[in-house]
Amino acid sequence: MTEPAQIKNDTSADLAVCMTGVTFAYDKSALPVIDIESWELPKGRHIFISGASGSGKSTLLNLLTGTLQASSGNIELLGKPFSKLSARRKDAFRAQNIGVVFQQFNLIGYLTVYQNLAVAAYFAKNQTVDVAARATTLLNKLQLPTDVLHKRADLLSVGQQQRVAIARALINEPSLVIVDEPTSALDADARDKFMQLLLEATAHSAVIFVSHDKSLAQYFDEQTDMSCLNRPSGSPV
């Protein structure tokens, strides 16, 4: 297993993620679920993080996307003091700089594929992106026909929805992509195809991919486990 990326000579501007002394506990009287002394991920690097159910994987991702606030410590994303931002500024930063592929995809079923992508661009206040052109480019890269753009999301196959979820995460060309257990419902062939498409599409972004399925580690140059990220004194639930 490869240890977490720790590039001490990099400045914060060179890092996608820099966590220092970060702890989080759901109950103040309990041991922390997250207890990370130091972790750095350089921009453009892809890392696979494994861990059993309940090991703190989703909690880590929620801290990195700002849906949870750390109990202590600092989180910097892309050189910005993310953990110190207000909730409103975190939302704006996330929409503009972070792409998320959820386990359940979270597409808006009654909207077309194009509308799902346009909503993501809207919330990022991205007035420079040509949504139609960017969507067409992404669908081609993800091997989806362009006529999918005009279909309702809930009428697509699971495999198509999954690739649309990738396209939505990438519509704003994020520097950091977070992927949460996206292959649990797929057979082996579909899973392998998804992984190849995902990593090709995110070649220029930093990627944090979280899963309990350790067989997916083969797709990543860097791998670690939640037990390695957390200090031994931590006790993830």
Ligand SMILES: Nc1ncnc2c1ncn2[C@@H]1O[C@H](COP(=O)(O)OP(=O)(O)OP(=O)(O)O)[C@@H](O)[C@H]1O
Given for the second form:
Amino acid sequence: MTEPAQIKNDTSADLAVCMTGVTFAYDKSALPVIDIESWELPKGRHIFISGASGSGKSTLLNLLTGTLQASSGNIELLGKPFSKLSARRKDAFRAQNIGVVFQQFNLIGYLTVYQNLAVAAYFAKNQTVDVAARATTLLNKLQLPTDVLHKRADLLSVGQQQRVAIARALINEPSLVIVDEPTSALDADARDKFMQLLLEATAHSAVIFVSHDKSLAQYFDEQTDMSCLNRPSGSPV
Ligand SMILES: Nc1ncnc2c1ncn2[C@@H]1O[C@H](COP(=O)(O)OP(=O)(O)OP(=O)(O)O)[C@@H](O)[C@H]1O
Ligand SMILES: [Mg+2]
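For comparison with the form predicted on its own, would you give the structure of this protein in the form predicted together with the named molecule?
Shown next: the complete complex, the earlier chain at its head.
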């Protein structure tokens, strides 16, 4: 059953996400696509957010990564006033603290797997991580042979690309991992394997995973639906 998405009594330092009065409209003259009065996610928690196509899942994730700017309200991430940061600081914060797995993976096809991971470390200005060592550890954890590191990303199978997308999201050891429906093209066995690997590899991070496929909710600590989180098209709640 759906558990409450809001958990009170946490101080902002304990929260991965704290949204207050957040609205967003693509068309300023239309009703907002996102209208979230209050939502908190504690650090380290794994939440599944279901929602029909067009319910605003990707829009919400784009607000959380700073790709879109909220029309109103505040978004704090990991205790920092994310929505108030300048575009440059937001980019730096995202690179250093947030791992994103996109629906289409967005790997750079003409680069090797190692180069894809190194680019992510470079943008995070992560000079402390030994990219080669961490990449090898992640590939082992994700059950990929290490010779994959030197293959072009576009020459891998879809299942391998998915696991590389997780490795790239985790290369900087982010505290917050955001995943946008990456399993829609998979059969049931491959999907279950992907979910197990993803959640094992993110055991110490907060995870926000959105999908229309409610059967994936079983893998998560907590679940909610966009219809609970979001006030659809300004309707009263
Ligand atoms: N770039 C855009 N410009 C204008 N409207 C948009 C844009 N992107 C999304 N929308 C609209 O915002 C609403 C929410 O879209 P969003 O992509 O967030 O939904 P979703 O829940 O991720 O759907 P799906 O499951 O199909 O990926 C939809 O009505 C959509 O038409
Ligand atoms: Mg979407």
